[in-house]
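Single chain ahead, written as structure tokens, the form predicted on its own.
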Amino acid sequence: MIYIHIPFCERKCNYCAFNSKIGGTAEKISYVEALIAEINLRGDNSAIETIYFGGGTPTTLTLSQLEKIICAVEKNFNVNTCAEITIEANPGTVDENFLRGLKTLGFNRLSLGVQSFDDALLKILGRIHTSRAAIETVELAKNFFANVSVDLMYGLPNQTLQNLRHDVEIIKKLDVEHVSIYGLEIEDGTKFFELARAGNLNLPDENLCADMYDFITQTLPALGYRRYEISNFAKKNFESRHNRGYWTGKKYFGFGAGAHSFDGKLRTSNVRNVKAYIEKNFSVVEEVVTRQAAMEEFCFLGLRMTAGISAKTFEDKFGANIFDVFGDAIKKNRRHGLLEVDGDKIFLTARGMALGNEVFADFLL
């Protein structure tokens, strides 16, 4: 698995706490050069099944720049001919020619940051696109990609349940292959954080947010999108292979400012500052993942998936019985109706999916 971080955006959204910024032409050129240098430095011809370009907005780079990055990956790694190669894009940053170019470069999965199909909400979020542009971009994308994913958000300022119903109705008409849903989180360092602190952000209350969550998690499966992870729904055979790799503990390389890597025992992260990264100060933090931490991660990452975790796999991996190690957490959450055990499988209930973070906290020893 390879993750490539492109930190540039045309505009910083009001809710975004990701490692992203507005970048000029010269800075993007220098960043791509540094990125290629890091790939050349760390490439080891490992077999690669998935590549994911995230950000930021990777499609703020030119097709030529993206091609140089892809070529560097193919030069330094053994990329499977059937690899899933995803790129994130925002409506307003791609047109027909750009989408055609992405397909020519080998991208076979497109993840579109739509967030909402309501123009008023898009303006509040600080997005650069309109609802019409989002719809047109999805329709164009389906001409070039057989695997298109759309992001939707709920719990937004001024958002109503009717807004969300409208969004899901459009998703139904667009007939995309994958949908990711995200509840708004107010994070430090964002414009929304400052507005909320000043009392100037009209957020829906907990009950309305719960109604929104229930509506979207019940309606998407009825439209043929199987829920396979807390925030992700897909048609059959269109689950994100890359994200599934994270949840099942696979090794991965992360390239770019702030990107993380994991080799099974050692976790490293790159410097977040883009200027420092361009100066080729790549990896700055290393963490040895202890056996205890690995057991915890096996549980709270694996439980994100609707399939849950396997007691046998845990024992094979760690030489311990999961009920001996996490028995109290399992009993407590079963008692509260958040967790279920069926033979070898341990998984969240529907209610547990809604309260996942509370469950996961109990698996920290």
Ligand SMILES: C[S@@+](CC[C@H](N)C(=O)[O-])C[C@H]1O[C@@H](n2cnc3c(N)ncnc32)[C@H](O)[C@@H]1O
The other form holds:
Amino acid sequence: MIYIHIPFCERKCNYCAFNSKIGGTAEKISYVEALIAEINLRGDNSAIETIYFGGGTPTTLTLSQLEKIICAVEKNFNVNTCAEITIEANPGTVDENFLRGLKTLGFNRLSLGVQSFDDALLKILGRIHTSRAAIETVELAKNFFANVSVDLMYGLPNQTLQNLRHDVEIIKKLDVEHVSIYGLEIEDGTKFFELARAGNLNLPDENLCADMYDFITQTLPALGYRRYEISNFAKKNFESRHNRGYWTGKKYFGFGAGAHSFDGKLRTSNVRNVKAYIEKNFSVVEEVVTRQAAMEEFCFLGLRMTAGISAKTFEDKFGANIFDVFGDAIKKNRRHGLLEVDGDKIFLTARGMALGNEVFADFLL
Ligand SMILES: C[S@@+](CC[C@H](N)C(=O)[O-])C[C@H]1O[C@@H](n2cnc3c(N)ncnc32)[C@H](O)[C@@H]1O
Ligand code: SF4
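Could you give the coordinates for the form predicted together with this ligand, as opposed to the form predicted on its own above?
Now the full complex is given, and it begins with the chain already shown.
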């Protein structure tokens, strides 16, 4: 698995704390050079099943810059001809030619950040596109990609259930393969953080957020999108292979500013600052994942998936019985109706999915 971080956006959205900034032309050129240098340095010809270009907004680079990065990956790794190759895109950054170009470069999965199909909400979020533009982009994208995903957000300032109903109706019409839903988090360092602190953000109350969550998690499955992870819904066979890799503890390379890597034992993270990264400051922060941390992660990452975790896989991996190690957490959350055990499988109930973070906290030894 390879993750490539592109830390540039056309404009910074009001809610977003991701490692991204507005990038100039020269800065992007230098960044791509640094990225290729890092790929050349760390590439080891290993077999790769998934590649994910995330950000920021990878589609703020030119097609020729993206091509250079892909070539570097292909030169330094053994990329499977059937690999899943995803790129995140903002609907305001791609047109028909660009989409065609992405397909030619070998991308076979497009993940579009739409957030909402309501123009007033998009404006509040500080998005660069309208609802109409997002719809047109999805329609165009479907001509080039058999696997299109849309990100939606709920719990937004001024958002109503009616807004979400409208979003879901449009998803139904667009008939995309995959939908990710995110409840708004107010992150430090964002415009929303300042507005919320000053009491100037009209956020939906807890009850309305819960209604929104219920609405969306119940409606998408009724439209044929199976929930396979807390935030992710997919038509049959369109689950993201790359993300599933993270949740099941696969090894991955992360290239770019702030990107993380995991080699099965050691987790490393690149310098987050874009300028420092461009200066090819590739020294990394290393963290040995202890056996205890690996057991905890196995549980709280695996439990994100509706399929849950397997007691046998845990035993094979760690040589210990999961009920001996996490017996208290399992018992308590079963008692509260948040967790279920069925034979070898341990998984969250629908209520457990809604309260995932509370359950995961119990899996910290
Ligand atoms: C890297 S962005 C996706 C691609 C592109 N940058 C875009 O926004 O169109 C990843 C997604 O994270 C979600 N996200 C970002 N900040 C968030 C926040 N504060 N709370 C909840 N979701 C957030 C948005 O749905 C966004 O589409
Ligand atoms: S949500 Fe996407 S487009 Fe907006 S600032 Fe964050 S990464 Fe950039």
